[in-house]
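This document opens with one chain alone, in structure tokens, the form predicted alone.
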Amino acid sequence: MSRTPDAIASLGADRVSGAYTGHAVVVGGSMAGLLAARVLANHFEQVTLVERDALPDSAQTRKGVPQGHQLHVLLPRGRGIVERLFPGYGQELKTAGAVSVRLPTDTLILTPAGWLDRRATGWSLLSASRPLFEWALRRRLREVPGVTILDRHDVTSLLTSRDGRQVIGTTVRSLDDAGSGHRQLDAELVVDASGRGSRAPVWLSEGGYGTPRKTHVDPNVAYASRIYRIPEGFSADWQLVMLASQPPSIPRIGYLFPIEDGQWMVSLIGAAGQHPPTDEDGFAAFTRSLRHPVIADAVATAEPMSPIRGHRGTANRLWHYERMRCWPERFVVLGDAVCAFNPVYGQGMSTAALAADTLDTCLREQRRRRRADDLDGLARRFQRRLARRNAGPWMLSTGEDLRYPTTTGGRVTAVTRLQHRYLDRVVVATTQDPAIADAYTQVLGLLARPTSLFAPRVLAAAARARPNGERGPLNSAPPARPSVPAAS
């Protein structure tokens, strides 16, 4: 797509004077990608986002999002990024029916320890389906002058320079013309988005730059989810609920979200080879199997608005493509590429918007650094910088899955175990204690480092906390909402 001088000065006060020219190529249009493709628009006259999907021009969820009928969430880290890049998203998606919630003061929050403590500050949160939340954002992107989203089309190789310094664009082909063939896209840069699924380990090795090493931690979770149409004149003090496993011993989680068009979607999720059942009687017997009793009371008298839906390939898997010996000049992998969680802490979007930011100050530095057309040594730096900002997020996901003695590919070390029974106590102080229950939150909406936890009120508290050693069902009334919210 060309553009116009016009076009080009539209793009606003985002676009980097000096901006590179020519054209750069984004694998694959999940959330990763259409954020790096936004990024890409602020730096590069052109943008080609290349999808095997046909991209729907409604909330729809597509083969190529195998988890897009299962719950996601924004964490408000994410949804500060996404707002810089695409401002007014967050009123977009209310307008089309996202739900605000206050969490932890519009939830029910049932920790191992007992029920979050739900005077604490906490954050806001947009409740929505994945599909809302990337038609949205694809509707954004296609409005951005010099973007062309190339959908029903496959990457199937990089190419490179003929000393095989540099990648210098890719070989597409269309699916739905088999006769087309292949045909070439020259990029001044590359950026692999395509999830779990990319090729990018075998671009890698068949190009001769090497095999990049792999942690794979799996500790066996499966999704079961259902859409649910909210009981006319149904009236409660929460408008979401997360009930927490506790384990080792109850390996099952339950939550309750509300979405767009008055519905809830209830994911129940498995561990330790405990996996939801996907027929009716299995998946309502699950849910009253859980800790507490609120949600399966909840949809006891709720229609169901679709078939019960199981997914599973959640294993966390990170590739250290950060510790390459030889990595090709621009080209760079981002999102599940890169690092995949397991999805139960609600991390991957906001991961992919940390990504999309990291690849913006990485290209905005290069660009006061050297000329407009130099890109050397980009990419290199940034599968650095990114494997620093995946860290936090990835202890946070491995060192919870790893409390499970099933999960595989982890090992647990004396550090775990004190690790953990120190959680356990700030855990137990986020019960009684609104202060703790906000840093807590904090950390879990992405606002603040796991290793803030350390801070010595936190320490404190969890000095005085007792582990209360609870290990059946927990049946007492949760908490009621505080009629005035905490004060920061």
Ligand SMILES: Cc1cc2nc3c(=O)[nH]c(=O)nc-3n(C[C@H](O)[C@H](O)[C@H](O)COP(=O)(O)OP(=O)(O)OC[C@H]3O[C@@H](n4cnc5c(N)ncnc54)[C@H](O)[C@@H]3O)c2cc1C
Given for the second form:
Amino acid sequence: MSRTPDAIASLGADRVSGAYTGHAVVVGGSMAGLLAARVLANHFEQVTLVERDALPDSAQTRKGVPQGHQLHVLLPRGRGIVERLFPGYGQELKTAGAVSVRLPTDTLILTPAGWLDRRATGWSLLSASRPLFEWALRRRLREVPGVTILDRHDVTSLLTSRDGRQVIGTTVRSLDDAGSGHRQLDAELVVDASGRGSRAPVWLSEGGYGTPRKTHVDPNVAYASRIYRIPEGFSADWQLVMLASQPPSIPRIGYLFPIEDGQWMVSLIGAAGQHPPTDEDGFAAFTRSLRHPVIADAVATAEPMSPIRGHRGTANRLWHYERMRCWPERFVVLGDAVCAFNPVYGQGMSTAALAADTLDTCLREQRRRRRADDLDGLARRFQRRLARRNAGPWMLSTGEDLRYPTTTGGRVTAVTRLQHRYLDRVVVATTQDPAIADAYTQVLGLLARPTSLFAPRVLAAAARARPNGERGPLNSAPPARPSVPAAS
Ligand SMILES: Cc1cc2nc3c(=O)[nH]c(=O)nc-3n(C[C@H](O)[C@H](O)[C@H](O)COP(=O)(O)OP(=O)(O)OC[C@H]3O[C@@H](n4cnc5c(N)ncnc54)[C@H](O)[C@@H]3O)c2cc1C
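What does the same protein look like in the form predicted in complex with the ligand, given that the last one was the form predicted alone?
Expanding to the full complex; the earlier chain stays at the top.
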């Protein structure tokens, strides 16, 4: 495999001088694990990433990441971090067929209040299938010195020191050699990135550290997705469509995104138990029932390239590890294993990138404060800082989900109601004012905090905004693409 100059430059360039000698183990080889392993390679001599699945040499879905069949958006905040860790990642995605889209210029976004103003500056995204995002990262990680990927191995337990003060490694079991039993992987740091099914709560409680508390906010969302070939000669002034729900009365969402190989991925999403069917007729009827016919019309003549695949298990779930009284040194948890979101806001991969970035910062600070091999206090500091970084995306996701009266696990307070009313006004303003559409898309892209929507100019625009009246979206034509330079 040939390496690009960027790739070569990145190898070892960030390695912290006088880095920790020693070995770090990462549990789970999906987005969070791959990004964490890249960061750890700057700080440890050896890094072993352990993954249960066989990891393919191409962009394929796999059993351990069942959500890989559904639409995935990599938000600009996350992409920025990934680019820093793997320079040239975006170019590599483009070479593999990812489609560059300018949002909102090249998109139709139907907000609950009408069409988002397409004149906003917004941001650009690379649209691709989830397996492609992951495969491109994996390919790059394999080139990083000191990193070993151990696939078809299951991490079965944490190993701790006799006094229980610190984690000293894990046990792993080969899934190819049933008779080989469990073997020990010694490590100076263990990172759990094993996703929603993480066993960390069980390991911690069985190890005597206490039972972690969790918050669970469930808007009862399910997905159904299908890939289509884009019809030959298809032409429109948009590349991507997002038809939002209108809570609480219309809990249906439709996304159409271009992905590699001249294809569209269409994801239908239903909240409050109105789940999209996975049979042909039901899928077509749900597509037609969205708030605007643009997606149904586009796919009417498109050839399906995949079966319709459903997905449940999408609740917001947050483990409060930062609040635990007892925590073993040298053990950290990140990615969906700590904080998993209702995915309709597209935040999971980007918060996994933020977590890797946080780990990097904490390790660098640790080195400045202590001896090279002293990791005391790191794990706790990391979990606390991660909790703070996850707070904004969590607020955005659960705050919106509480608009459905059927959502379980969260509490609607007077403040929540006020926020909803205010955000309703802001969303109206995004349909009428490109500056406000811009402020809003910055928050959606995790480029600005949700609190930025309370800035004076947004407050003033929200106060001025008048609802779009009876002009229902079905009656209003989507806005035309403004004449601005095409996405690069
Ligand atoms: C329907 C759906 C749509 C989504 N859409 C988006 C989107 O648009 N944008 C976005 O950013 N995010 C999206 N997400 C979220 C995104 O998929 C995750 O946030 C992202 O994959 C990061 O997860 P992770 O790496 O922490 O865990 P996962 O992706 O769940 O991976 C965990 C890995 O750990 C492995 N593993 C588990 N246990 C063990 C063990 N004991 N030993 C070894 N290996 C183990 C698994 O095999 C797997 O590879 C979506 C999620 C869902 C469910």
